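Take a look at this single chain, the form predicted alone, given in structure tokens.
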Amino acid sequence: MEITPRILKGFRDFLPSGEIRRKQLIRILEDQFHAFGFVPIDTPMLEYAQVLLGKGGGETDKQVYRFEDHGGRDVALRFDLTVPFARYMAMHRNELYLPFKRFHISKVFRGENTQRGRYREFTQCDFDIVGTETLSSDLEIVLMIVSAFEALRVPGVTVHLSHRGVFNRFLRHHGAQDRGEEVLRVVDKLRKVGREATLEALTELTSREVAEKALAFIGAQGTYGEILTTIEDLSGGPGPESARLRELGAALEQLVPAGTVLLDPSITRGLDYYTGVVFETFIKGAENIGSVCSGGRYDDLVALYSRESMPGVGASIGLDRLLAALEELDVGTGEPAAVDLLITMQDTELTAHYHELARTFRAAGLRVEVFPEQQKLGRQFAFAERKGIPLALVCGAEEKASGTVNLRILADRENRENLKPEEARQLAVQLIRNPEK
């Protein structure tokens, strides 16, 4: 019986060009995480359902892939990397040091409606600081976000931040704390559904008066300081939560370019485990993709699995959304080369020589492939061009005897002939690393 090849909705295969681009972005992010002192960890994709569903939130719980395994255990695929990290910290606390700074880049799964930049299997790039509740840790996560997108060379990035605690004070001040989680989820969808739909939904949950004030809160306008004053007044006056926002704003004013980080009270984050500062990151011209990096402070999450208090703050870059945004802006979407140089096969008796040449070019920092079959040179060049390889090395019996090679620049159809191997290596490195020179 012939099986029809097909793939589940919301899941994807990646061709080499797409996967190379993803890996390039991941390498850049890993370098940035290391530069800030974050260390890598990993956790299983499959966890006990009870572990994952303890604090995700009602709407997220509905999207979890949950089933009974062969041993009759109630298990689920992780829907994010933060909840498994809380379990990880509770289990390995005695093996680690605090504060602990980790990053984790891996796949997660949610059975949600698919759309551009949103899939059922997707990659998150998380970075967190656990074991401290200081201003410094909140600030460092924001600086990490800014630094990561600068390194990725993504234009028009703004980080929108707020504080869940200030909004919780607003709810208590207006007697709506009992509907807090529902109100937060409604507010979290403001960008998707618009003001009128949000007002109607809030009125059903509270009252028209509270709904109007909630919209005044989340829609506050002005400078960072003016917005902070407005939301403080609507929340019954200053408190420790708004003080944290004030300190954070003052530090960021010194450390990041103006307009890079904005105080935005509409940012509440829908997941239940956030307790303090929250962030969402948008790219100008690709706002329809949504936030490409989100997170916040979650001081109570580890308490689900441990009696020890372990405050934490972190954020997650959605790699698939980021790629969708870059495609929308046509930024960095050219097909990346997997290999720098193809060594052509002119004579099978020289196979060992070709591989020796490849070894010396790799030692110079180039990515090198040896074509495995003796074919017409034109076919080998065509193979290189189709794969996006910019350079080809030609060496037949005559060149081998004279101790020379020929280098072909494929895009220009230009040959550099009778080069010593060392000269060819130096030229190839120059062409790859400084293509305009």
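The structure presented is a predicted model; accordingly, all values stated were derived computationally and were not measured. Only the largest set of C-alpha atoms that superpose within 1.5 Å between the two forms is called the rigid core. Numbering follows the first chain given and starts at 1. What changes on going to the form predicted in complex with the RNA:
- Comparing the forms between these two forms, the C-alpha position of residue 355 differs by 2 angstroms or more, with the core used for superposition.
- With the core held fixed, the Cα of residue 403 is displaced between these two forms by 2 Å or more.
- Once the cores line up, the CA of residue 40 ends up less than 2 angstroms apart between these two forms.
Switch from the form predicted alone to the form predicted in complex with the RNA and give that structure.
Excluded here are partners and other molecules; the one chain stands alone.
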């Protein structure tokens, strides 16, 4: 009985073209993280459920893949990389130095319903700075976000910035701190349900007066400075939280292109462990995909696993959403090249010669493969094209005798003939390095 080949909802296979694309993006991100001084770490996919769920009870509970292992342990697949990182810091702080900057690119799992760019198994690219709570670390995370998307050649992004603390201060100022979570939830739907419905829902939670002020808070308009002043006034005047936002805004004005970072008081949400600045990043023209990079400051998270607390700030790029957005914008699609040169097989008698040639071209830094069967040249060229290989080497008995090879440029359908292998190598390297020439 043959088993039906199938995979679970929200889980995916990747064909080479898709996986090569993912790996390209990951490589670019890794280079950028290294450039900022972040170092790589890894943690287990599977952990004790108690560790991952922490305080528990929240929405994340329902989304976690959780089961009993063969030893009767209550285990769960990680649903993000930040919570395991907090556990990691609590366990390894004596082996590390502070401030500690790490990046972590790996898969996480959430058992929620799927949509475009939303899967049950997906890749997050996290970067965090722990052990310091300065302006510099908040600033660097935002700069890291902006630089990462620049390096990825994303045409334009908008980082929406806010501060959990300012909103909490607002709630406290109006004696509504105990309704914080509910208010946040209602506030978050403002754009979808409209002003009136939101006002009504907020009035039920608090009072008409507070509801109107809450709407004024989250709907504040104007420049970064004007919005900041508005929410500062509504939350009872200046405080350390709004001061941080002011400093951050001033620094960013100097460091990133205008319009890249917006102060957006409606971005007060986020996972419940955030305590300070929070951000969400949208790709211009693909806002419907949702935030492709979110994060914030979490000064109490490590305290869950350790007597000592440790401040932290970080963000996470959603690789699969990013890919969905790039696809929507039609950026960087097309078959990516994984191989530079195909050595065609003209004559099986020369098999060893072809592999000898391959070795010398590889030594010159090229990615080379030998076609394993003697077929019509046209078929071998078609194979190269299908696989995205830009160059082909042709060498039959005559060339072998005269010590030459022919190099074919697939895209132009043109040959460079009677080249000595050394000349062909130089030419191939040059063509690969400068493909437009």
